[in-house]
Amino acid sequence: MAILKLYSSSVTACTRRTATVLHELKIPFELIEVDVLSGAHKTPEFLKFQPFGQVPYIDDDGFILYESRAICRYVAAKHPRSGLIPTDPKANALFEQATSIELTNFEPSAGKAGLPFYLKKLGWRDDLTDVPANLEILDKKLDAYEAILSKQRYLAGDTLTLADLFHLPYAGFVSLGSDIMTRPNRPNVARWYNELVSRPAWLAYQDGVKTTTEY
């Protein structure tokens, strides 16, 4: 079978979530690198395979998917043995709450101040205009998140799962220029992000992401 290929530029936020998720489940994979500031998503060539010119794509085998979540609950799905996505009913459910958590009150205001702070560090823009604002509704959600992680190790439970995994790297990057993650407030939330950053799959690509073959 062949490897599979991962379409994407090396430093941006999705592709470091793909990457960090194929890490933990040990999948190879070689990057095709896509040049995004010259448009190169853009391409109609491109959009052949992803028609709103955004990265990543993957190529597995001749089947061809993208949106960085989607792709992370494929390639989870293919290795069922990893728990993380759960199969049971109930679990499924806390699961699926928990993916939702971190899509609709987590990655709006995470995404707006963390991918300035990381955009800062490449070089390639520095405007932190909207940064406070975002920092300031974030603040209140980790409130939220405290509260659920006083009560168990991980967002959906006492295992970790994709819903944990999906919070990286806007967590990663968002801690580049404030200390929200890891407060003295907000024990158990400082817990759980300092775990995440510490995974050595985290960790592999933290210098761009690269074509990983083994393990």
Second form
Amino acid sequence: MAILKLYSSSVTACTRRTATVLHELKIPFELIEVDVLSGAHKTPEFLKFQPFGQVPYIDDDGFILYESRAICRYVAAKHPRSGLIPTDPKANALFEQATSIELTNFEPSAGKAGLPFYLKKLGWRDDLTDVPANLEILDKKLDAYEAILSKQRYLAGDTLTLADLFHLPYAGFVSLGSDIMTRPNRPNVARWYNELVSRPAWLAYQDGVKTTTEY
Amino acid sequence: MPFKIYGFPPSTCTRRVALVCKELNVPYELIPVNIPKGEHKAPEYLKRQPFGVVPAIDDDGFTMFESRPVARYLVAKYGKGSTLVPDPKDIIATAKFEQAVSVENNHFDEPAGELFLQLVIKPMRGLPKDEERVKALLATLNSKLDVYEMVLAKQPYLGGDILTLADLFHLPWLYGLTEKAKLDLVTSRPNVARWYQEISSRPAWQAVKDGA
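Given the form predicted alone above, what does the protein look like in the form predicted in complex with its partner chain?
Below: every chain and molecule of the assembly, starting with the one above.
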């Protein structure tokens, strides 16, 4: 059985998301670097595998898959005992609700605020114009998160799921330039956030995702 | 006890849930949340949906929100034999389904939704369109639909060979953009046109397309 191949840039947000989940599940993988700065993800050869011209995609022993959250769900489905995707019907419904909360209420503004901070840190681009407006949107969303997290430990309930882990890249990037995730008026958001960013799976790739064959 | 949808009949996400109820023959009671009057931001509603948007559901005491997860829940609970969500034991079919669901969410939903706001909602409220923004959104959406055209040339549905929720999730915005905003998004793309014609003519969608 061939090692799972992760085709991506080593630093991009969606690669960090995917690698964090691979690390949580202790799945060996090979990172095959795609040079996004020189447009390698827009070439005809790349588009055959990922027709939207984005990273990452995986090749798992011949099975090609893209969209980072779909990849994470796929590998978690192969490791059901991890509990990262609950199977009990009501727990699963609340898990799906939490993944949708991340997509509709966190990613749009956290991405548009966090990515500029991250790109500036990488030295790729220095343009923080969109940040203030998006931090304002995110601030209101996090008030709702506080209401939810004041009643339960994680976003889907009392156990960690993929829904929490999906927040990591942009939650981490936003914190490069703002204290919005750890403000004292939202103690439960801060508690949840601090726990997530201290996980070894997140810390492992702070300097970039790399091939990982041993855990 | 009927399945309760707290929603607003013309709302995109309310219709998305009603569509799946119709697909599965699940009777529902629509409890109106009056958006123009701001009822979705009232404290009683925020207890149901802390982000203050519609819909939220109550299934005999089990409450949840977010239209796409509700759709998944409906299939899991009421869709015995339904193929709208692949069997989780089929890991490959499920992965391709999740990829398609993610594509709809990440590539289609935002530009489509904002275009609908600019071209239909704003004029309805007497607000001016942002022409530059419309141009940019059209360019984005068209480039995404070009990829859809390629994908749908090789397989009948976005997740593979079988119609799933991933296809149906597109209906509210695509109907709005083609029928209300009168955008020509599908006719120049034969595979997208074939796919859209099929999903939009389903009786379940016809029943709720103009109001849940």
